[in-house]
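Quick heads-up: it's one chain on its own, the form predicted on its own, in structure tokens.
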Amino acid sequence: MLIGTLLVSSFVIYSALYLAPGNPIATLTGGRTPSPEAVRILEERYHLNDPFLVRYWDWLTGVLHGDFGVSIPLRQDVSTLIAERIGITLGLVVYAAIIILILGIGAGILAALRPGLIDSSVIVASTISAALPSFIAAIVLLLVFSVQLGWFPAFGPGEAGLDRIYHLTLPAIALALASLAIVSRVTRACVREELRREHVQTATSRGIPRHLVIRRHVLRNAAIPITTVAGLTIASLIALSAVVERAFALNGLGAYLIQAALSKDFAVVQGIALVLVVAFVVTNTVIDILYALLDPRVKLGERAS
């Protein structure tokens, strides 16, 4: 199933860009009018006259060997261009995912177990953050914490290690805010529902400590729906990262995908799009595996109802 999904995705990506308007020869020559001999040489070098299926097969077999083709405007290997930027996007998405899992699930559990002021505060905060698109959140965070307070850098990914984490903090928060709100609300609803179940109330009435009931019954039963929503929202960060990367001038895959699309660098667009799709599919596969680990009754590949 995984391999079939990736094959279909690769075909759709290649087909869409194959049909896209634009002339590769014009890109290669910078808009100048080349001689017929120059056109023939360029067509042979970049296999522009090969049939569609032949070009797709050559591209796919190259991808399987780590060769994503050559960027026509830059005359560089696409795999090299991707490798230079993938670490930033990966770090950003992982950082945002950690924020979502820790704060989103934690806030949801706290709201479910503490009705009143805490519950109301979590609901209000999640409503506000869910209503903020990533690019608006990025602008607000930049203005407050970078320009006015000067606590965090405004642009750039920083160097490796702690400096990279420092530079990615605001972008990760901007990327995580909307998803964090969704996860916290779903967690709150699931935990509340489990607390109302008869077997939980029976266990509590029998004198079993409340924290054991919550850990053994409530959180365990609520884990699958929470995992579903958390996994899907984290997978969506892969696509949303482009907006945040542009706002904070992070030279990651998302920002470079937009730049390549604007410059009609189709080889780069194909390569990055395929990498992002693979990351999304792999993330969903990991979610399926987690289902089977959390509940043996769920078969691999099925989703919890």
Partner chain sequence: MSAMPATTPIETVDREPSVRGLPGLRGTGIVGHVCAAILALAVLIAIVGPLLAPYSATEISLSNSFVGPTGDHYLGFTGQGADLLSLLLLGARSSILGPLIVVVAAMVLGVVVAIISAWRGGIVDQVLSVIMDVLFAFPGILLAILAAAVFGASLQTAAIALAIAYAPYIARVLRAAAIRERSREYIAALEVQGFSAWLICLRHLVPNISGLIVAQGTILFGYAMVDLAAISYIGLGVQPPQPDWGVMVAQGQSGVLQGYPAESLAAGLCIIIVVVAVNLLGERLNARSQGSAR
Given for the second form:
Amino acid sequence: MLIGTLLVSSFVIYSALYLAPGNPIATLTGGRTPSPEAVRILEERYHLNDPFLVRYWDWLTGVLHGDFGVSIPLRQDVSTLIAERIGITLGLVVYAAIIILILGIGAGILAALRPGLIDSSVIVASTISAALPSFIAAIVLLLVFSVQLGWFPAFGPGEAGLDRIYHLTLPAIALALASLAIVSRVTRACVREELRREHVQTATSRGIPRHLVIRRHVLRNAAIPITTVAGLTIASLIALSAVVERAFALNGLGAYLIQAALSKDFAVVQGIALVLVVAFVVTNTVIDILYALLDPRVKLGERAS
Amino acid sequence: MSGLVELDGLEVDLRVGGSMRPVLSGTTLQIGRGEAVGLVGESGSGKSMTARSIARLLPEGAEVRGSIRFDGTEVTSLRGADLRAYRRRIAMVFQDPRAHVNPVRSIGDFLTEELRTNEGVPRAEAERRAIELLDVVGIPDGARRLRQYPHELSGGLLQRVMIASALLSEPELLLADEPTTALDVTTQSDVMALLDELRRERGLAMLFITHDLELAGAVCDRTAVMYAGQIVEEQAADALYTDPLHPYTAALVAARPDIDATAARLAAIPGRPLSAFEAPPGCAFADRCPFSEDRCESERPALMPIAAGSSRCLRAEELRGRLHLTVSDV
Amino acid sequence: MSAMPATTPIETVDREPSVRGLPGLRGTGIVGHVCAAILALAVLIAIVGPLLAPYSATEISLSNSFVGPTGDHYLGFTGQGADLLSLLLLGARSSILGPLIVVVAAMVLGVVVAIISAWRGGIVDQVLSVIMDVLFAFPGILLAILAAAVFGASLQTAAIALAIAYAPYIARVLRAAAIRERSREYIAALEVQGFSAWLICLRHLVPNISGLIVAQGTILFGYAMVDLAAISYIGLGVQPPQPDWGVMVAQGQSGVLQGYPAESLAAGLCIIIVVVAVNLLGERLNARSQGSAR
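Given the form predicted on its own, corresponding form predicted together with its partner chain:
Every component of the complex follows; first up is the chain already shown.
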């Protein structure tokens, strides 16, 4: 199933861009009319005359060996271009995921267990952040924390290490905010629901201390739906990171994908799109596996729906 | 008889929407050591709430007045560690085992959780005792069962597991809330027989909640009948049929299907059962009672001792002996 | 965004005092009516905005760059020296009608796939499911970027890409509802009477799940609006100088860094107000349609 989806996706990505209007020779020669001899050499070098399926097969086997082809406008290996940028995107998404998991689930649990002031403030905060699209959140964060307070840099990924984390903080928050709201609201609802379950009463009736009842029965059981929702939300960040990278001028995969789409650099678009789709599909598969591991009623391979 | 459990004038209000609604209005009941007391009545009469009050499992926001004493200790004011220590001395078997056993934890976890958590019994020892008890409740191959999950067991097996788990902590009181209602008819009697036998062997006191008068009569020493949040009659279980002390009990007896009866149809009790919050100022049963008089509408009867039991009927003395015969003709 | 709460059943809408109101909004409470009013106003501005705008989008003068509100220019000027209020009014058209087109297209696709799947079942259902599964692998924004690379960046391209990306989510929810409806006895009765499948679907099945369709469409509108604005923001949707709220957020960003955030914030606020209104209304419509299904 996973392999099938990935194969078909790769085919869709490759063929869509293959069928796109436009002539790579024109791109290569920068608009000048090349001699027939030059055209022949170029066609040979970039295998432009091979049949479609052969070219797809070459591309696919290349990708499996880590070779994503050559960017015609840049005359550079796409693999190198991707490798240079993947770290920033990965860092951004992981950073945002950590924020979502810790703050979102934490706030949701707290709100469910402590009705009253804490609960109400979590609801208000999540209602506000749920309404903030990432790129608008980015603008607001830039305005407040970079321009007015000067606490965080406005642009760029910084140097690797702590400086990178510092530079990625605002982008990660912008990316996480809306998902944070979804996850905390779902967590709150699930924990509430589980607290009311009969089996929780059974545990209480046996004199099990409350914190153990909460941990072993309430949170353990609520973890099943929470994992699914949090996982799906985090998976959706992979594509959304492109927007945030653009907002904060981070040269990650997403920002580069956008740039390549604008300049019609198809080899780069194909390569990065495939990487993002694979990441998205694999993340979703991991969520399915986690779901089956957490819930003994579900057998691996059955669809969690 | 020394009372293990003594309920005295127990009143419970639950929060429904924004207002408080009484579900128990003055329940008084004793359970002696090793004694089985049946609690019968229609749905909504307050049977389950009585058991939940004893186990301190009332919903949040419930208000409790009156007293519940267990072995001389007031239960209603227990908190924290004392409450948990008290809960270890009682055990509860619920109506629907499927809902009352955590579906994502193994049977072994379910059975040994209390021993391991509260008494610090090592896992291996706790599992050994669990396997032993599974055998006692008629589940062989316990070692394998411990690794299984609730959804892999039938309802009847799961209820046996629930009974085993209740006995595992060696409680002094068993609260059985309609333990067989959710089961197949064929497994019902097996589970009931098992529960009865184990209870007698171990000298456990039991509060047995059911709407089945006959079943209560078969396994209990005494039976109490509840109506609208109050106990209306209480006496030796087998005397209930032959010598009911309250018109409601008599009506229940008459409404019970009887294979031997030649009556063409079952005697249904006219009207619908009241809940405690709907109870009128007088006798709660008055408007359905064939014997009600004017004073029944205005005067609230108290639970008065009569013969070997007690009854909450103003006319109990004068009606005695006539109830059983007359009701079925009404 | 592809994790769509539209498909997760866990949602908590507190019950509100029921008010008598418009028939289509019955049971959505005061909040529902207020949201619907905001949306109606937004759509009205989207339609007649160009008539209301006091200045045109191209009437720019760099000498007015970042000038604050003046007598004739209530909200002041953008960094490029255009009248901010006029730009907002003009931008409403693509910002609101764009997502509307996405929603209509996605709903039509989703409903057709759902009904065919539910009606035919078997191999047809399986083939459609596989196609939907592959589409699930492409988040909306990624599909829009790919489409922009192939067909060139424009509002139309982005809208079509989003509609295709959303259709599977709609199809999945509606397929389940359609299968439930399909198994009802009245459908069988109609079939026995010899009515054609299309007629039964159009006259009976679709109307009977219309509550859910409207609710899902409303929720989807919020997602479409955010995603479409984001695509315009990254430069792959509406192309300047055509006014659009997403484009305005992007163009105002240089102003934000110079301490003149008015353009970005004003456009962002417009997006947020419409999205919040549509989300609140969608949640209530969804709760209502699920309530009536039980």
